[in-house]
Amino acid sequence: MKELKGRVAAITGAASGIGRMLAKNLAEQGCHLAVADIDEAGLRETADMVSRSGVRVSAHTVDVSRQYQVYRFAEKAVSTHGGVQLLINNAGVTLSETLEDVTFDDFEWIMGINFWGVVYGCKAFLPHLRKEPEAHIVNLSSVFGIFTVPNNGTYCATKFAVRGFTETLCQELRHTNIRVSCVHPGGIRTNIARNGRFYKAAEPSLTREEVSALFENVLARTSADKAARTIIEGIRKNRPRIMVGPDAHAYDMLKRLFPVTLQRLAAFTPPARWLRSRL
């Protein structure tokens, strides 16, 4: 989708982070927006911010884990803007707990948002996207849809699921008017770690605040704005696979060349004293 000016994009998880920056950057390129999130206050801030670019913006309070809400979002977005050409399923959450101890309620919570939210979004918007001369679906997976880390098994499971769903959808739509991209961000400076559910880290003595600080100060090397611009570049070039951040490219390469070694290295947890020294 080389031309974005005048197009309409529907974005979930738009109240903050990558979703907000996607809205901002798309609006600056003349793309009209239907933004959605469960966080009403943050969603209003995003809508107010992007409306200054002179594009049409509609804000929709949506819990993407609820099928009927996502379908209602699709209908309202299309009726408000006269159509949608770009769908970005961005909404996501984290959960830090072992697979042995995680409750089924928590597992269903993260699966409902991270995976079923993507499925509902695609299924709800596909009939509308098929009516357009050109359309694009973008689903956000993660580097943790490529390799795994301890105490993030539920998150990894959702992101591997998103990757499998998206890559298959790309194959099935290859002869249609709809292009499909799977996005694999590395460490992005957003509030996702602070807003997730936390029970224990791989190093169990670390607190939620310490884990969040480590993520933000050490692991998250790419800004949300840079991530959004990388994703938009991938949309313009119709890339089926969009890697975001130098760490994502590095992990992807290591997984290809040394799949077993990377998994072993990713299972290693540094001592708490060393980790705290990074704060």
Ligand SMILES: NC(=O)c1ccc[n+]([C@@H]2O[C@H](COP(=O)([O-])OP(=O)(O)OC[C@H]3O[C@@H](n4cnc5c(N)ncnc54)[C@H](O)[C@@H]3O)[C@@H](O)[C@H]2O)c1
Given for the second form:
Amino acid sequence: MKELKGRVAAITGAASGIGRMLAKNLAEQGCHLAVADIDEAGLRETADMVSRSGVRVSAHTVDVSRQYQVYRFAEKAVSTHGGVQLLINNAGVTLSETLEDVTFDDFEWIMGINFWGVVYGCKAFLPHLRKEPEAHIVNLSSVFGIFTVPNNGTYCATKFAVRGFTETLCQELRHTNIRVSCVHPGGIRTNIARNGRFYKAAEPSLTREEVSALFENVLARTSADKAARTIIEGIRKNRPRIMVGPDAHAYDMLKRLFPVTLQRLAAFTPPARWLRSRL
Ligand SMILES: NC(=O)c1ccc[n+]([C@@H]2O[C@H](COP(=O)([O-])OP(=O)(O)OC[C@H]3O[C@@H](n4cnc5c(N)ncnc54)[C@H](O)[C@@H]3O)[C@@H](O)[C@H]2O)c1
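What does the same protein look like in the form predicted in complex with the named molecule, given that the last one was the form predicted alone?
Full assembly next; the chain just shown is listed first.
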């Protein structure tokens, strides 16, 4: 989708992080917006911020893990704006716990948002996108849809599932008006670690606060604004696969060249004392 000016984008998870910056950057390029999130106050802030660009903005309180709420969002977005051409399924959460100890309630919670939220978004909007001359679906996976790390198994499972779903959708829609992109960000500085459910990190003595600080200060090297701009460039170039950040490119290459070694290295957890010294 080369031209974004005058188009309408529906974005989930737009109250914070990458979703908010996608809204801001798309609005600056003249794209009208239907923004959705479960966090009403954050969503209002995003809507106020982007409406300064002079585009039409509608805000929708939506829990993406509820199928009927996502279908209602699609109907309202289309009736408010007269159509939607770009759908970005961005809402997502994290969960730190081993696969042995995680409860089914927590596993279903993260699957409901990260995987089913994407499926509901695609299926609810597809009939509307089909009616447009040109449309685009963007689903957020992660580098953890490419390789895995301990104590994030549920998150990895959701992001591998998003990748499988999205790559198949891309194949099935190849002869239609709809292009499909799967996004794999590396570490992006957002609230994702603080917003998630936390029980046990790979180094079990680390607290939630320490893990969040390590993520923000050490691992997340790319800003949410830069991530949004990379995703938008990928949409403009109709890229089926969008890697975000230098770390994402590096992990992707390592996984292809040394799949077993990368899995072994990623299972290694540095000692707690060394990790704390990085804070
Ligand atoms: N930050 C990173 O390093 C990183 C890396 C790889 C992938 N991602 C993915 O990028 C996407 C955006 O994450 P972010 O980093 O901006 O995180 P964030 O926490 O800043 O934003 C996520 C947004 O999703 C919303 N959300 C959570 N549950 C919801 C629900 N049930 N219904 C609707 N909205 C809900 C939150 O309220 C929040 O506004 C996620 O899918 C995440 O998995 C992030």
